[in-house]
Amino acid sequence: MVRSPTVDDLAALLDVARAAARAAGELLITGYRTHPAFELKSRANLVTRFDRESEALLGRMLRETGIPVFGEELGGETGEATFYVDPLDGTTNFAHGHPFFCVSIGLVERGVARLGVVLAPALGVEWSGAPSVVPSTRNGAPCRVSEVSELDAAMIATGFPSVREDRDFEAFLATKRVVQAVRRCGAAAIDMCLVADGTYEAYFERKLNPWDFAGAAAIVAGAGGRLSSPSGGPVDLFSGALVASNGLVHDALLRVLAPTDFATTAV
């Protein structure tokens, strides 16, 4: 089994992710706008050569840590540290041309997100972090979770998987009824660093996987933010489903979700 890392190690594989994150955003930048053939692996879910290959450098970058990688297309290893990589989050944005599309990396250890990189070339933003250790950065400098405390004055996100069922619109819908105004924007990392950068005050998505949010969820949290199930309860990387706000709104945004049933059944 691999040794977990060390505090000491976490600032030196901050850097690693760094860097394998930059080597595939300027990656996918060539295939950016180029409306790229792609494969649908369901109706809605999309896959790109882009996806392969960027998944491909991240893994060869990574791997060199001695760390296990495990991607949302090529599969790969896990231990009790693992790098989980989303090499395209956002495949369909980036298929028809939309800049909300980023590179994931996320180092998760006994469950609990160690570390993060989001980057969205099309964007021009980076984001990283570690909590207790490094803190959480927008393009290298410091960001924090947003200080509204009211939902009726909060901007919040959301996102729906690619088969959709009712109990989706419901959430939206009942959020959308108290809040300034919910977004739909189809990167989950990408919402979630959006809270941690202080954009957001809140975002919730169930029938997520952990290379889709492990890296955001180390963001939001050196960020000052609060992560929970929809319940209420401990972030589960792998239940699929989150709750992830910059605190103040949380246990508001819970009740309004609790009736729904996101919150019931929400994986």
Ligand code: IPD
Second form
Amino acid sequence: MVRSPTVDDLAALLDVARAAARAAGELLITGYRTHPAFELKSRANLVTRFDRESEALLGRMLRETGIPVFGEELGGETGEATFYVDPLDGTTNFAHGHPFFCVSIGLVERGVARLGVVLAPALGVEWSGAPSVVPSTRNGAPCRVSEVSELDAAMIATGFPSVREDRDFEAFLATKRVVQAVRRCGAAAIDMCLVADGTYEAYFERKLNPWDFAGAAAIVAGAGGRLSSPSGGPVDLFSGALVASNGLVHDALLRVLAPTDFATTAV
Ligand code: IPD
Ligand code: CA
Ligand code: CA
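For comparison with the form predicted alone, please write out the form predicted together with D-MYO-inositol-1-phosphate (IPD).
Time for the whole complex; same chain goes first.
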């Protein structure tokens, strides 16, 4: 019988998740800029031994809570409440020695992201949060989404799935025309946390998995941000497509994205 975390447990679970993320981050940093060997899961989808070792370590530490753990590389178990872990988000960056990679842990209970920890070891930044229990933090200090309300003044981000297909460019072009800057940095969890801490005004992506963004979804929510589906409805952590923002630019961004391949081909 899988135990559901109570609200009181969440603060304690956050401590366990932070400890696990830090241990995994220490492991990952040993492989950073070493040109680690990689295998191809598909033509442009990389995996290294660091992904697998990080996930094994996270699994060992998080399973001590009694809550099932499901990860990108090793799978696992799910329950009413599940830790979704991305042991290395941004593997392509990591393999090339680019500093935008992280460990991501999210606790999802009945479809709701309850807590998250995202640790980017090469950047020296850790974000965490558990909406309704503790405010989201960046390196221990409370963080909030930005107050920029015009797309014209916004820096936004997006990501492209590793599958090679001729999509995502309509959305990229349409947003580039109306915002101050668009970034595409290759680690979905970091991108979303940069919305939570007020760096970006918004982020959107079409084809994610729950381990990519469950943790960051909790952190965005706990920082006062808004998450939605491409049509503006409630975000579905299992649908793969989402818009995250400071709330203020959200509706305007949805209108820009509506006619593009982001909204019309979201899976
Ligand atoms: C990928 C990264 C990337 C996003 C892809 C993800 P991975 O995760 O988050 O930014 O655009 O959709 O699959 O494979 O590096 O863990
Ligand atoms: Ca990922
Ligand atoms: Ca990964």
